[in-house]
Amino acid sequence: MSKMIRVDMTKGTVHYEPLNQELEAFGGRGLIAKILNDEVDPGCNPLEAENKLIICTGLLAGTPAPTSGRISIGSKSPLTGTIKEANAGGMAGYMLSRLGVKAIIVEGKSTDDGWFILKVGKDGAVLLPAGEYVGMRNYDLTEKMRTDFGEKVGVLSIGGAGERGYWNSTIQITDTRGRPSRSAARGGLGAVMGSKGLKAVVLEESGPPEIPYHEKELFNTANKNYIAGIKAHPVSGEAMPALGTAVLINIVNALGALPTNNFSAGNFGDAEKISGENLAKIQGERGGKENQPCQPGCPISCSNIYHDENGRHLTSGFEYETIALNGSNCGINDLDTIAMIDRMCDDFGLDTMETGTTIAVCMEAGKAKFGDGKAALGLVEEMIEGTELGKIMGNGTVFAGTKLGVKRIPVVKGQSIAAYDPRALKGTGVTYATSPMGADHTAGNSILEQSVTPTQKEGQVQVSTNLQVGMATFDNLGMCIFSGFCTEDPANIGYLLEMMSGRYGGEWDPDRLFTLGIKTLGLEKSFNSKAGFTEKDDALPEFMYTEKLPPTDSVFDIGPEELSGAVPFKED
């Protein structure tokens, strides 16, 4: 049976305890949702002690399935109000297995304002005053933890921005060179994790896990099939390795799709000076590398490392969210501005996509211009340096365009609109509009999909459903979505079921599968739902309904009775 780790912030205690078999059939997303019903009320305040941080693996955690190693973080969001699941690459998950540990509930709030560390290693959890590292920025912090405790160590952390409790504040979790740049970035998870007193969690540096299999050479083989099936796929066997994420600024420029001057138009006159291609050509000139792998065992190897026009690190994992809402929503067309934007917000702790668009909801304002990269750092500079206008934008695109004045606000459910245009993307545009988590592409992102018309709305409801089930799914897993890509196949199909006969044993078959991504998608309803939320706030911004969307001039015209038929699943 696996344990967890309950850390009580309140009682300044921590111990072990194991998953009861209910809790083992979930992992990660689903683990999530389930601790969180079980144990949170609904209703209560995000930044209070009864709200709870939860920290897991995957069903697949330890094994060498492909991309397993992803870490889930999860609670009540302050930017939502909703039931809210971050997640992300990077060390965290993989060295959690190597510990045997599947989950991590924080709950209570420290007293006196106290600041602690949770370190955990082979030989137990403790909880460490962390008063010398309060106020340090992520960078600053990681390197100094590495000197602490050992070069191995992997961290999770807060910065300046869930210190002060802004609802747009992340997690951080360093990357396989220890640096801070992979993110637990939305629904101001930094902030919960601040709120209860908590800096960081430093994870040493273990053997290899004890993993029982029910099968190890069913596993193995289905599992070398399955990696054989992500490498002959075109998108993560070709072009995310080549161009990592950042492939796909061309892509959705053509498909009229790419955020601009706040969601004002869906193509980019310069989208080709922010592309992939571009970024590419710079890399190779200052020495910066794609190709990387954001976890260990992961054969897409999609991240992209880019240095600064001396050939200094600048930042990892520049994705393609990060340039399209820092670029081209804010008509910005260069690579080094928005590089630095990513820099600065994996440093202080800020969802970069949040931050993108509460810019140029600011550029709406008049705060400044769009295009004008100097006034964007400087507006991520007022977060940081914490001025009036700084703590207002830090409270994320709503609060701040709110607050301004701006009728333009491209958010659901309190968090800002991913870099997909919804309304010449209409799958994605459902899938914002009705997950449980807001507007959020990881949910169910239909930019791939072909059996439907982007800018059509037939058919878009099913898509998104299939989509959000099957991304819930692999949620459980604690495997990236990229190498799910290749399940279009239904013989890759048939190799992940034979690796989780191999691993947990039973028949497994399409249905038993992605029922965790039905039973998951219904506990996180039942959250909402109990918190407050109904189906009216499964919509999309009024303007996006009525202003139409250049080159396509298409609107989002799904309503309310076709929505309310996406992932209609009953209370738990």
Second form
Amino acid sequence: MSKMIRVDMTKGTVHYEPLNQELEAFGGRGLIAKILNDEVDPGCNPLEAENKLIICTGLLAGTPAPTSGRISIGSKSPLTGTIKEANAGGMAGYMLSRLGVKAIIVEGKSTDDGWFILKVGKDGAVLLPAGEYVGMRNYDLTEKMRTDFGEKVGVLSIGGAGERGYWNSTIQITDTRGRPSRSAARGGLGAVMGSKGLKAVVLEESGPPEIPYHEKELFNTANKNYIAGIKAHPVSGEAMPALGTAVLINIVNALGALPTNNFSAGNFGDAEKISGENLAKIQGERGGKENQPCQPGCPISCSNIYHDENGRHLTSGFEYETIALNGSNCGINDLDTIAMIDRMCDDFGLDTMETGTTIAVCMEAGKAKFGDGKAALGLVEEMIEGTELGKIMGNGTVFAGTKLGVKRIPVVKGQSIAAYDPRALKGTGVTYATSPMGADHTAGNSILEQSVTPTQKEGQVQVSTNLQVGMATFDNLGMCIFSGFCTEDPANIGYLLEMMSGRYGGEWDPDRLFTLGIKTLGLEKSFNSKAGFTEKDDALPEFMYTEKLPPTDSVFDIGPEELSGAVPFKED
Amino acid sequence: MHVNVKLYSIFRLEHPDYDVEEGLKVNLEEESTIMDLLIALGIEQQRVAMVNLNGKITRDKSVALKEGDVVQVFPFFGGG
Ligand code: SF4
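Please give the other form, namely the form predicted in complex with its partner chain, since only the form predicted alone has been shown so far.
Whole complex next, starting from this chain.
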């Protein structure tokens, strides 16, 4: 039986508990949905004691299944008011599973504004005063943690944004080199952690986990075949290892869906300058690196290390979404400026995506000119310093846009739209509108879908629904969604099913597997509806229905009636 | 006739002397199709996810090309 750790920040206590059978059946995002439905009042104030923060691994954690070390973090979100799960790579999931812990539930709120860190090791878990760590940014903090607790620790931490309660605040996670470059970025989870008085979680090295396989041989054989499937797929075997997610800049630009100047065009004249191809070229000259694993043993290794012009490390895990939303969407054509924004965000604990869209609405409000990289850096600096404008920006795109009188605010349920303009990629648009998470590309992105034309209206609701179920399923397994591209070949789904049988026993067929995703979506929708959300909230921002997006001149034309057919799942 | 070809992602890496500004000038017989162009480039068609012809996405590789066409060729992609 797996264990979970319950941390009561009000009382300052830490207990281990077994998971009951019902909870054992879920992992990652599904486990979070179940626990939040069972234990948290959906109407609660997200930044008060009654909300809970859940940190957990997936169903295949601890096994050699490729990319199975994702960490899921969830709560009721202060940014959206909905249920929220954000998952990330890095070392946390891997380390937690080696410690035999499936979940950590953080509840209550520390009294007298005291700050703590939670240390989890072989011999147990303990809350320690956060002392000097308070006020530290993520890069300094993780370095000090390695000195204080050992080189091999995994760390989850919040920076100043989370301490200050910004609705745009992340929980950063250390990568394979110990840098806090991976992020449970979306929905302001850093503020939830900060509201409880928890500055960081440090996970100590403990050796390989004991996983109770039902049939280890079956698991191992299927696992080998599945890895071969990942490597044989053109995306996960070829394009992503070579160029990472940034390869999408030129592609999405060609589709006319690259957010440009606050979602006013789908084409950016300087796309080539901020492209993945150019990034690889520059980094080849400077000694930066492509093809890096964000977690141990990833066969895809889509991550990167970015060096500045002097050949020194500037940032890692520099991704498409960050580049597009802080680049083209702000009219900025300089990769070094965007990489600096990425570094500042990781360090202070800001979601790079929400930050990019917030800068762009500030530009639309006249606070800076589109294309002015220096001014953009200045705006991020204001968030870090906590000036009046900085604090407004720190609460995200809709908050800042509303305060500054901007009409075109690209959000759904309070969360900013990702780096695909939904007017030119309508399947992803349906996902933005109907995902229980708010606008979220990882909930079901139709970029790879070959069966429909991106701008066509017909068929997109079905495309999005299928994708959302698939993504929610992978988010239960605790596997990176990039390891799932190969499941378009049924043979690879077969291997995945055998892996589940080998690990847990019983018959696994596609129905049983994808029921994990369906149940998760149902639980999430039920939480949201109790929090007061209705079908009216499943909509894109007004301007996307009326304003034509050049160069396709497409508008989003999938209405409420059709959208109500997406993810038609309910759980009580 | 000549068409102007732009390569992306791994196709670009496979052509190390590719010039980003200029692209590739490819000489083809009259009435050649996108398929013929791919053969001339040595790119297997099952590796091509998307072609953008003069700014418009096309998945039909039997379309005939004409002098001066700009053809962007993309391999499979994903991520984000
Ligand atoms: S595919 Fe990329 S993001 Fe996913 S686990 Fe591997 S390195 Fe991390």
